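Taking the form predicted alone, here's one chain by itself in structure tokens.
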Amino acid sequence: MAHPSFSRIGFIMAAAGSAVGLGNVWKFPYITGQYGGGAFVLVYLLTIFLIGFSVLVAEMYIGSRGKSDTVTSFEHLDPTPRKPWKYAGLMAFNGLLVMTFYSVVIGWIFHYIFLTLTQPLPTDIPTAQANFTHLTTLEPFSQLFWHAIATLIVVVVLYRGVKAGIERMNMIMMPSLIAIFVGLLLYSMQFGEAFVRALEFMFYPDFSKLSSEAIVKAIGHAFFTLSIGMGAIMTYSAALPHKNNITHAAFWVAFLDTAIALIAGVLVFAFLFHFDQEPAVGPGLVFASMPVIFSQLGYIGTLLALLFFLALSFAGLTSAVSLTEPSVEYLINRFGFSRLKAVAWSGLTYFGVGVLVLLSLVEGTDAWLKIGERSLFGFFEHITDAILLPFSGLLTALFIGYILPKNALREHLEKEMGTKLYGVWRFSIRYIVPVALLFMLLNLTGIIVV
């Protein structure tokens, strides 16, 4: 990446503004509630730590040591003749990928502003679920006008480059956005009895409910959700400053990330116990059930949706910037691109395959947009969540684990962490990371089924 560097605070608002996505509050309340709470919370939780945070340093490492994009970060750091691991360096087009779909899910919350400011909140979850389903089946063109909005937004962020764009995005949007959150849990700690049982759910584990899909599931959110696997990371970690602690910004990525998946799983689902609705509502659950809880609110409701739906927003879009800059990077690097050209480039391919992506749901041409059994949105979540990201993952943490010289890892690494955590965590990166990334990718393959 070139110059000017992230400041040290800045580096960490960008890294956890790309962790801090639609993963944290879209996504992790709804499958926290279709795999029965507190298990897959813990499942989660751990995965975190063994995996995710040992894949987090990895992949800082490696972004701090080379100095450029994925593919020749990689290629820099390969002691082998052939340098054959730079290949592994092409995950920076796994967020054009997730940005397939990402970027499209960011326009529905556009929309969903437009709504709130514009419009009473649905008052029962049957028009709710009508008004979400009309949106994504049958108001093509609208979608596409807010995927358009989402897309230019990425774009001229990008274009504004290190300092002027991402970084200054990210101190606005990330103090605001844990403001939002902090605020709303805060509020709903009034619901007294339903808070309580919001905690329960969260945290006490019901291990019966606990299944290999469950496992899987929250190892591949884990990946999702701290944006291992895609390159941002290892591409914003190219312009940490010098002499940056990477273990201590790891660290403060991986609680930013995952204290936000929880205060949002809270307050989710304080306010739907609050007010009699299920947790298992599947991906419609912010859309759908909560803009009817808000609205019991009277006009507070519609100021507290309002500020939910900002919030979210800020997640998605920090977090959008962070899927595309790897693969702007690549094409500067690789192929002298100016900054302008690879913007243009990688934000008008994905908002192309978006197009077909958000078509893939909609009446009438759904039935031409699928592969296999899925759409081209359910395939593209899928493939990304539970298949490339843990493998790029996987690469990653055998490239650190076996191939780099362990004695200079040792020598930047120890320093910052001391012994005995380094420790843990080179035993981590070598035994635990591999063993349950391939578990995963074996299973889902049908190879292994538990």
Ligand code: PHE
Second form
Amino acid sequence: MAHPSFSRIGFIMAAAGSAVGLGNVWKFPYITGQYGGGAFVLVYLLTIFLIGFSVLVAEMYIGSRGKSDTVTSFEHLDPTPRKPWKYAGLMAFNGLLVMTFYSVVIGWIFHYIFLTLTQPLPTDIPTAQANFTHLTTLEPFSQLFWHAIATLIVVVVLYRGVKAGIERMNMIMMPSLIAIFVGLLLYSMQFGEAFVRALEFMFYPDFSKLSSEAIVKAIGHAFFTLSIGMGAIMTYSAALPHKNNITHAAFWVAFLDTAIALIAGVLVFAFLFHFDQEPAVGPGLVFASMPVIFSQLGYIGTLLALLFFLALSFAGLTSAVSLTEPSVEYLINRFGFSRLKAVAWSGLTYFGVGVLVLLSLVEGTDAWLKIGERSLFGFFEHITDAILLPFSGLLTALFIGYILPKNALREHLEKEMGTKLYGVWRFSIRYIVPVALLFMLLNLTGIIVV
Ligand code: PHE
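The form predicted alone done, now the form predicted together with the ligand:
Shown next: the complete complex, the earlier chain at its head.
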């Protein structure tokens, strides 16, 4: 790869920036609420450390050895004569598909930052919910505007490249995001009883609440939140600094991602309980409940709301950049595009499809932009979550567990992890990961239903 590599800390920040995204702050608290709290969190944590971590190491290994875009990296490493595994590298395009709705959601966050700065916050939930619904179903132009701004930021950062663009952005946004969330967590501690209730809700496992659907959701979310199956981490790893310890990096990424999800969960529920709201309010949790809660706190509340949405936008943007970079690298390496052309092509593609995605929620156009029972928005979210991500993760695990000659792999990883952990890792990647992913694939596509 021609461009300069990350610094060591820059790589960890960028990979953690990819992992810490809307999934952590927007989705994790509300699905935890929906599926009953502690027991769900436990399954999620087990999946992260027993399964997700192994795939993270696998993606980093393929990227750092292949040293190129995902397709070329698989091709370099594939020992079989016709190199069919390079097609697994087409996972680079999964990210663009995710971006079609991810960018729209980042647009909503920008809209909320703007509202917080210009208007009083709504003071009751029905009004707040109505505002949010109004935005998504009746305001196509303002969604379009903010979706365009989000795209513009992503495109400019990517155009500046790995060091001056991606690393720089993450070195600024990640520490700010962590500081803001830790600050909000500390603030929520003064709620006393509500804070303790939030801790209980998140960490006390009541297994009677754990449905099989909850297990599938927890596993699926654990993969999504670690940025697995999109080639994001693999592509970043191609620009790893020399002699970097990938086990160490993967550990930090999993740790930071988990810590921020848990902090976001605890603080959202602490605020929620303090103002007597119920936990399971669905996707509107962040866009409807949080503004109302902040409105109760006067000027401080406006400041807190601003910081909260700002941190959320940082989380989204750093992930968005990592979702788009794989296709950019692919187009540069395989088709000889200039960086400008590759970035413009990728950005315009997801932006254009994203316009249809946002219109699929808007009244009037929603009837046209449907696939089966699902809006285009829901459809893209579903196929990336339920099919493309587990499928690509499965290919990665099979490739590294069964196809790649094991000597070099073993030598490299044993040096980093020690013999014992390497044994556990290999067992996980060969048996546990394929079974878990196959289970998700069959379950979420509706072939088996638990
Ligand atoms: N991990 C990100 C999140 O939690 C989403 C993401 C998935 C980013 C895959 C990159 C690749 O929101």
